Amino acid sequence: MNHLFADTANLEEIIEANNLGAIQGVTTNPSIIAKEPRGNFDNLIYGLAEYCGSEKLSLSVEVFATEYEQIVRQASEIYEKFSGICPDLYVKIPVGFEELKAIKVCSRKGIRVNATICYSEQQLQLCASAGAKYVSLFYCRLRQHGGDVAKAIKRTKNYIKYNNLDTKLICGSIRTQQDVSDAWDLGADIVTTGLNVIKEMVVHPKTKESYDGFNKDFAAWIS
């Protein structure tokens, strides 16, 4: 089954693109909260643990700690304050060598990771092997790049497979609608987008131009 996540920390739209039916999660970063209004760091991820989890939507939450103990304190904080009102919560931790560690030790404690920043098919399956939950390629930056994010997906998506690992792929850095549906055509398990991109997958010209033609021909008639 393939999910849509709102790549997004502001609740606003969050509620708007819940209340589309359009979304299965939330996913979030440091760069994506700081973009909210200067405040405290729990009092915001509270408030999206509070609605995601009264809505049943999965939340991801990135550490911002950068050395390996710190990191594993800091998810561990996460995870204990978080997953409690959001049921289905996720801390993420970006690949690297500490990073992999903790990973490693931070699923062995039963905290559900997403490994997150992934360029290559190598970061994805090392970290699924880790333990995360959640590999999250970044999906329009390695095309960018040069990348080939189809062999990407397709590998990992074999490689998981193979070593019946329990582990998701994520494509983040989507930019456009086109971008959504060749994800998950790849076999992105989930993509996460913004809300101006899930909007962009409700609206066609032609749509309006027929809904409107149905609307003048009827009113045509019945008047």
Second form
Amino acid sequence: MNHLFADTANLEEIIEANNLGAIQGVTTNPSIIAKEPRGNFDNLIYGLAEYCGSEKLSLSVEVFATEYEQIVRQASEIYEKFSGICPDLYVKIPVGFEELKAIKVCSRKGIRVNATICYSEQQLQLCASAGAKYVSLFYCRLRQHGGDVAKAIKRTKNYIKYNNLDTKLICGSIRTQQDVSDAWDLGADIVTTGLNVIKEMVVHPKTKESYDGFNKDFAAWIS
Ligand code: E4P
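For comparison with the form predicted on its own, provide the form predicted together with erythose-4-phosphate.
Shown next: the complete complex, the earlier chain at its head.
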């Protein structure tokens, strides 16, 4: 699969991207939430879940607890509150020692987990083994850190296939349309990025030039 998700908690941006027929899902994180006007977390997520559910879009919502017990409790609360209105709901849990325990426990409870903030193939692979349905690589942040994104993607995809795991690889932290295409080409099942990048994928200067030429020629003929 080569799916594209919108990396935003702004409902208008999600609707704009979805109206293009461009996306199959939405991802959020605490920093993305913090870009929205201050308000009630549940109300914000309810609005996103309601729209995504009605449009059959996947929605990932990240926990903001940091201790094992609270992570499991918050993941369960998010899932119980919103999976009924958005059946394709995923709870994002960052990778870490306590977090991997939570990923395993939540996955065993039937919560679909998007394991996130992964920078290495090892982190991605352990999260997949712990039961995460999505594992999220921070693509540009890793590359900026001097990491080998191609190796991380290819080896994680091989690991998932070799171990027959029910896990998809997401590349987040995507800055340009070229990053989208490169991540897909390297094997990412899903790429998630902002509306600005999605809109960048639609246009090309030569398309506009050719389009204007066609319209000019036809206008001269039809008049
Ligand atoms: C994916 O959902 C990530 O949370 C998101 O893409 C983070 O990337 P960025 O903060 O580097 O843009």
